[in-house]
Structure formats: structure tokens, C-alpha cells
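In C-alpha cells, the next block holds one chain alone, the form predicted alone.
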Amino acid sequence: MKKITNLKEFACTPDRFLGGHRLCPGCAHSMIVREVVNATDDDLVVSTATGCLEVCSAIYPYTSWDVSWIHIGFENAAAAISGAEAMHKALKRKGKLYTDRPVKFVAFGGDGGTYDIGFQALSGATERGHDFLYVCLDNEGYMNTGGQRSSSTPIGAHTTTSPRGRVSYGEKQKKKDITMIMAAHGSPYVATACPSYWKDLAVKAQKALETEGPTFINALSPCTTEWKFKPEETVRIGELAVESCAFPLYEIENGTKLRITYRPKKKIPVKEYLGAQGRFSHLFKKGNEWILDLWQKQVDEYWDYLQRREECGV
């Protein structure tokens, strides 16, 4: 597998996820996918759950995928890729493969198809020990079907099924910690990532692809349409998420050993991240100050937890 040395070299890598797709201007999905599939020159088999990525990248008879690609239902991305991986092993064992080139197996799903609908398939494929990488494109809601809340939607966010109003401040539940859940499966490698930090994401993708067994990356994917920010601000929104530690970057190996991969030089208040998005604008009105305080408290506590765990070497 090739090694990433600098941005110019990486940017000149032949694309395996091509332009011309119908993703929204400013959508982070294409940034994440391009970095992941370009992080290796091995052959790839990719499965994609129904969602924004699928409906916008393969409108028959056109496709943006220059790899072997499977579209499968909302709930079955992990099941499909684990089946393809098992078939490949069987054919290799029987000497029926047409090439000796290494093949990597990758699944992409949104947070709806990962945290919620597809979790059973993902958990099962991980428990069985299939050799594949699963990448969650985490835009914190069901954006392909109208912006409904998912179990990835953070507290206070306005969605079509957890709307703000006179008697509601938006989403009531805390965001599920899917990365820690996957680490608890004993996966040999799990990580968080953000496309605003290209090298961190690319290196983690390479590390996950080089690791034998089921690996997982939860990649924050800011959504210009439903998070309510200008398309040209996608990278900045991702930076605010990481610099405020609302979405910290770390990796866990073998379910236990945690390492923080990016530490903000000066941690910014979480309200700077929330204030840049229309879905949280109501939190800055009188009477909702307690939600901003709760956000900051939860972010600070989680960041402290990650640092303590890293220091303990577990």
C-alpha cells in the first residue's frame, strides 16, 4: 500500500470516486469518500447503504464509482460487504481468483444506516471478524429523507422530527457514542475523523485498511442543507467541531488502547461551533442558555475522560 507523504502528492492521486455526482455543493461526503478510497492503490470492493451518497453517486446509467461497487438497502451495508469478503476468501481458498492482487473491502453508511437501521448488521459482521473497513458518514440525521433526527443527532438540534418551537428546544436525547460502542466489540481499530483534517483522515483510513479484521471510522460530515450553513463553510464548520472538542479526534486499538490524534492548541467555546449553524440558532435565545451550558459541560467532561484514558494507556 502506498504511503501518504504530503498533500500535493495525495491530491494528484488518480481519483477512484469521480466528479459529476449530485451531492449538494459543500457536502462533506464526497471529501470523506475520496480520501478513503484514494488512500490505497489495492483493488477495492465497496458497498454503500441507501442514503445521500448512494442516490447522488449512481443515478442510472451514470456512476461516480471507479471501483467494484454494490448498492444495498439502508440496513445492509455491513452484511453486503461481509458477504463479498467471505466469498473472496472462499474463491481464494479454491484457487478460483483471476488475480493475485490484494483486495480491500469497504462499506459506507450514513448515521441513520449505522447508528440506527444498520447497527445489527454492523455489529454482527464485526462480531464474526470479517476483514473490512466500515466508514460512517456522520451528518447527524436522516438528511436524504428530509432531515429527521437519528440517534446521532445532538441535544438541542432542530430537525423535522424534533422541531424547535414554543414548547420544544429541539432534540432531547444525547448523541449516541457509536465509536466507543464499536471499540467495545473488540474491533482491532476504530477512530473518529473529520475531512477538515485531511491527513488525519487519510492516515487513519490507511491504518484501518492495513489492519486485519473489522475496522471502523466515524467521520463527521457537516451537512450544509440541514445544519444550515453556507456551502463554502464546510471545512470551517468541521474545524470548529474539532477545535471546540465537540467532535474530538482519536483512535482506539484492540478495543482498549486509546490515543488522541489531534489536540487543539487553544480549545474554543462550544458555542462558537453551535452558533455557526442555523439548526442551533434558537439556543441563543433567552431561556435556552442552560442548553448551551449543558453542551459545554458534556464536551468538557468527555474531553477530560479521553485525556485520562490516554494517560492510563487504556
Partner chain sequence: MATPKEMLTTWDKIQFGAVLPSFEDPKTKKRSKFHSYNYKVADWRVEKPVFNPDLCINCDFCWVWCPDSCILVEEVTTKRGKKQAKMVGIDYDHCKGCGVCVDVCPTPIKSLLMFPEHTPIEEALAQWPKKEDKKKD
Second form
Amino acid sequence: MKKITNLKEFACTPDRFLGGHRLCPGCAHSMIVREVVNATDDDLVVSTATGCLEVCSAIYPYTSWDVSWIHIGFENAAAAISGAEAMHKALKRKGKLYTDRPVKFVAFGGDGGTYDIGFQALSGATERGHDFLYVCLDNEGYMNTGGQRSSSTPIGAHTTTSPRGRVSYGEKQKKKDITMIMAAHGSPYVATACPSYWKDLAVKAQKALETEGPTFINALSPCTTEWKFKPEETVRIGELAVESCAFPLYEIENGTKLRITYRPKKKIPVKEYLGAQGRFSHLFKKGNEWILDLWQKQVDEYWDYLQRREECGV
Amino acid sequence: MATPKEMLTTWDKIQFGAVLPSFEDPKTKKRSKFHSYNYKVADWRVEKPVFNPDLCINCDFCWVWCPDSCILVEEVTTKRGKKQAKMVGIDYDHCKGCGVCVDVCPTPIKSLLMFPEHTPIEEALAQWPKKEDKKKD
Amino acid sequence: MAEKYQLKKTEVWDGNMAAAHALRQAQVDVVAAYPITPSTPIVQNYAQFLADGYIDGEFVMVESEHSAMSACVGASAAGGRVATATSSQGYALMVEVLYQASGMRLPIVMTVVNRALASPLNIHGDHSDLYLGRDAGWIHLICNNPQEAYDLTLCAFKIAEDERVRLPVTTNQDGFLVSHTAQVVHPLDDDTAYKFIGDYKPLNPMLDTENPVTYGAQTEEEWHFEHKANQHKAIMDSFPVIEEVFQQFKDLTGREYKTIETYKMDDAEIALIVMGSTYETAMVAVDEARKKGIKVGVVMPRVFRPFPYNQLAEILKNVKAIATLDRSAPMGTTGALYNETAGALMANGQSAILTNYIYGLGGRDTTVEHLLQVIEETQQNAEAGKRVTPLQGFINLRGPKLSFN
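May I ask for the structure of the form predicted together with the partner chain now, the form predicted alone having been displayed?
To see the whole picture, the full complex is given below, headed by that same chain.
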């Protein structure tokens, strides 16, 4: 297993996801992808759901991938990777593999391809126990198509299908808790991650890849275009999400053992995270204070819940 | 989205099943003409990051967070025999000018700064803020 | 190593068992499937073969047909032999991915048991699912009995995986009428069957990770047309390979398949064109009609895609009147076989009086008597030298006569 101790060493890794892709300037997707695919020296077969990453990294006649890669559709990244993984098992059993090198299987999907349209395929592949890592690039909406809401969009966020308006404060529903749902599948390893905490993410990716069976990482992917912040602020926005506990970093083994992997030294008010993004700007107008309060309450309650779980070792 | 002329082929000479090989020669890892590495996105840029090696501490923050894999590093071995990545420059073919590298640069006076695209590097370095300056960043 | 299955020289199998044995003998590396009536027994039989040690490959019981075909595409791109089975609504759920499989030129074999499409719900045989997949870029082979379901599934692998083709193939058998009707089948022994198909020949396998490849790139207006044209040429060019494989199969077994099957067409003045198990009913009807002096024959495209239009025109060059029988609701036009036949005739400067019949929807019986009626009406057209019967009629439909002109 590759040792990930410090960045100076990690940065010696030859990149396997390269430039020339057409993701937006400052996109967190490629930060996450690089932190995942560079976390192992094993060969990779990657499937990707339809979404920003897919449409930007394989625009014919170009590919940005130095690993085997497939895109089929929006809803089937997990099904595709389960097929590839099954083929690996079959060929191994029959002594027909193409290489002796170790091969790992990774699927990437956005929150659309994971929380929503691809959820069935993900649930199925996880239940079947294929040996793969699924990474959700969670930018809290259908950003590839111009920022429509998904079931990951948090309350109060403006999206093009849950717009703020004269009588609306934006998204009405709470963000779906996909990580806990995946943990409930009994997956041997699930985690949340944020690319701003590169080592946390890379080590989790590594753990997930080394764990036999279906593993899952929900990685927050701050979206400069649709969350409406400046492209250079991506890493900082990720930090605000984690430092405010709006997006806490934790991992769960076998669905039963939760561990918080990063604890902010001083939890900052969630307002600071929300206020840094244009998609929440209307929440700071008069009359919408209650949503900010509700946000803070939900963040506090969830953070408290995580800590209690960790303390109890469950 | 337009494909460069030299890459355009006819229906009878296209990639079977639209399958693209990453490498022309997998042994030497020589990238194929289908690799996006051969596609330049430099014209996306309005401002470019300029690297000042005199100030850099080789923390590699810029390397890990560059969304376009544009931070060029060289592997060096320390006196203690440890492998380390030394930042040597910026790949201006693939840099889109997002400015993340500048934002994450931790040195007291940043060793990466954004300058207008057409500013020559030497000029940019000459304009670099000094310790005594009230820094603009 | 999987155990050999000791087969008798003659077995009594229904179409589902026949297809399942063909999959087993092909030593498929990955079968990913979701059971659906009436093809469920293919999946069940295969699972039992696996449980009894007759299969080395992976069997992935996915959570839907969409995932079944998606896993098949992932597995096939990974680099090995892949197959699945489905019917009807399952087929419909797969359609999105069927186009992906053919566009990526993946030689997946799918044994389809044809069934009606809802609504209203119906589990019985018609060709709605086959017609739904018509333009998906797959080669479609038609099997009329369990023996054919077995034979053509073996052939399907050989055709699909041929380096001159590399396209997915379906074998189609009528729900229940073939899938659940036990008949005598003469199987090959395991070694002979596998040897006929041969080892899988990899092409751009993802699992050759030292030489990584990208599948499923996005091609916009600049590239998509060229790719689709290239793919279309591949399927059009597959005829000689299909014929070659059929010839090799005949050399091995003595059983002959043609891209278009005909019965008593040599001197025929009128013809029926039909696909599926009704071809066999039509043969009986033709014999009956000929007793009355009607010179009728019957034609069946064995290969529905690519469509053998020139061969069809050649076969029909001396007939005066033709009835095309479609087992799928055309919903606002004439049936697909009617349209294909009309095109084939026109393109070759031929003409014949052409009518269309819709029959057998949702498993409705179509008997010799029904077909004799069709023959009689077609004969009227031939004798009149012009069409005197409706353009489109409905066979064995309850209620007032329904027809369109």
C-alpha cells in the first residue's frame, strides 16, 4: 500500500487525471478525482456517471484519463463498474487476466447520478458486494445542466428549479443523508470527505480501496459556477463547510462504527459558510432569518448526533 | 469544442466504437494524440498565475489543489534520502487561470500571484511585492 | 474448471432451456440478468447450472434490467464474453443501454423471449419488444422453436464476436409458444459447441490496465454522424459473416439457416411474410391452400436486422400479391414488415399488391384457419390484379371487422 504521509511525498505521484479537460476553472471535481486516483499505485478501472466530470473529461477525440475509463449513462455508473469487476473475477478464476498487476474499481457520480437517478444501481451494486469504491462528487445539484435542484440540495439554496422568488426562499427540502443510507447497506466502509482536506480524503480513498467489498465516499464538491463564488475560493469554501460542521468529516465501518475524522478547533457559525456563496444570499434578507436559524439548529443537532455516536462506538 | 483540423477524420477512419487509447506506447507511457494533454485550454485564461521560485517553500499545496494538474513538480531526494516534490513551474497550456494556486499559497509574501495574461514573466517578477510593501493580496 | 454436462443426443427442451444450455456451453464470462416472464427460466436454469458446478463465469443478479444491460456493457468493455436474457418491459427498460452497447461495438449476446408491452399489461408473446429494439444497432435473429433457439444462440456469439462484426446480437423466440413449449432438441456436446464458437477474442479490453482505454466519450455534432455511419456500415456488412457462420454451423450439424427462410416459394404467385413461430403455422396453411390449387409460399426474414431487403426482393420477384404479417401494434402506420417489404420491392423496381395484417397481439392465437383466410384474401388481390382487400387487416380480433385502407 502506498504511504501517504505528507504532501511533499504525495506530490511525487505521477498524475493519472490530466489537464486539457473542460471542467470550469476552479472546479472541485478534479481536485477530488486527483486525490482519489493518485492515492493508490494500483491500476484502476473507472466508471463515471453522466455529469460534469464525464462530459468534460472525455470529449471525443480526447480523454483526460490515464486509467481505463467508461461512461454509459446517468443512472448506471455503479452497475457498469459491477460488470467490469465481475469480469475481473471471472477472468481471474479462468486464468485469463490481461495483467498480473493489481486492479481496483472506482465509480464516480455526481449527486444527481448518486442520490437520485443512479441510486438504485448504487444500492444494488452495494448489496451484491462487488469490490469497488463509489465516490460521489456532491455539488448539491444538477450543475452540468445549469444548476437544477437534486435531493442533495440543502434547504434555502437557490437553484434553477427551486429558485428564490418573491414568495419563495429557494429549496424547501433538507439535504438527503446519503452517507448514512450507504452505511445502512452494511457497506464495510463509508465516509464523507472534502477536497480541501486533501490528506483526509486521500487516506479515506486509500482505506476504501484497500477494503474488500463495496465502499462509498461522499465528497463535497464546492461548485464555483452554481454556488456562486469566485473560482479561486473553492478550497476555502470547502473549509468553511467543514469548519462550520455543515459538512462534517467522518467515516463508518461496517455500518456500525462511526469515527469523526476531523474536529474543527473552533466551530464557526454556519452563516459564514452560507454567506460566502451567492446561492444563499437571499437568506440574509429580512424575513428569512428563521432559515438561517433552522440551518444552524440542524447543523448543531447533526454534529451532536455524530459525536454521541462516536462516543458510544456505534 | 471544435476539434483541431489535423485531428478531424472521416467516417471510415474513426476510432472503432469511439474508444480512445490513453497511450500511444503503454510501455514508455507515451501519451497518444487522443490524450487531452494535447489539447490546450490556455485561451480560457484572462489572468495567469506567475511563480516566484525565490519565495516558494515547496509545500505543494498548489499541486494538490490545482484542478487542471498544471503545477509542474520535480522529484528530488533530500539529504535524509526522502523523496520530495519540488515545484518548478506552471503548465500554461492547461492552466485556466482559476487562481486556486494563488489562494492556497501559504508563504508570507505569496510565491504565486495572478497577473494579466499578457504580462511578461520577467515583468511580473519585477513587480512582485517586497516584504516591506503593503501587500495587495 | 466447470464440469461437463452430459447431454443426450436428443433432449426434450423448451426454448428457455435451450437458450440456457447454449449460454452454458458458450462458457460466458459474465451473465448479468434480471428475471422477467417469460424469459425467467433462462436465468433460473443458468443459476442452477452454476449451483451444480457447470459454470465458471460470474453470474450477476442485478436489481433491474437497466442495470443488467449496464453491467453487461461494463463487463464486455472490461474484456470477455457476456450474455443476458430478457423480455418485454425489461427489454424496454434496457433500451437506453442497448444503444450504448452497439455504439461501443460490444459483442454482447441477449436471448430475448418476445412478449407484449403494456399498457394494458400482458405477459404473452408478441413482437412489441423486438420492434422496440429495431433501431438500437443490434443484430436480431429470429428463432421459431427450441432447436433454433439453441442453434442460433450458439451462432450469435460467433457472429457478434467476429472481428469483422463486433456488434451485439439478440436471438428472439416467441413467449410461451417457443419459450415454454418442450420439443425435441438435438444439442451438441459441450466441447463441440464451445469449439464451434471459439475463444473470446479481446478488443480494447479495459482490464488490460497497462494499456488504458476510454469508452463512452462524448461526440457532438462534429463527430456523432461519422460514428453512427461507421456503425451502420458495420451492421450492413455483417451479412456475409452471418451467412458464413450459418454455413459453418450447417457443416457441423447439417442444420441449415438462411438470412431469409422460404417455404414453397419457387413457383409461388402469392406470398405471406411472417416472423416467429407463426412461420411454422403458415407452412401448414400453405400446404392446405396448395391442395386447393393456390400457389402460395411463405417467407421469413431469419435476420430482422440487418434487413435482407435485396434478397427479399429477389425471392418476391415473381409474386403478384403479398400479405405481410406483423405481430406488433403499429400505432398509426403499417407494420414494420410491411414497410420493409414495400421498400425492398420499390428499390428493385418491382411491384406486387401488398397488404398488411396485424396478428397475435398479447399471445392471441393465430391458427391455420386464420392464415387460410389471409391467403384467400391475398389470392383475391392477385386475381383482381389490384388491391380489393383492405390495406391493413386484423386477424382473430373480436368484434366488428377492423380494417384500414
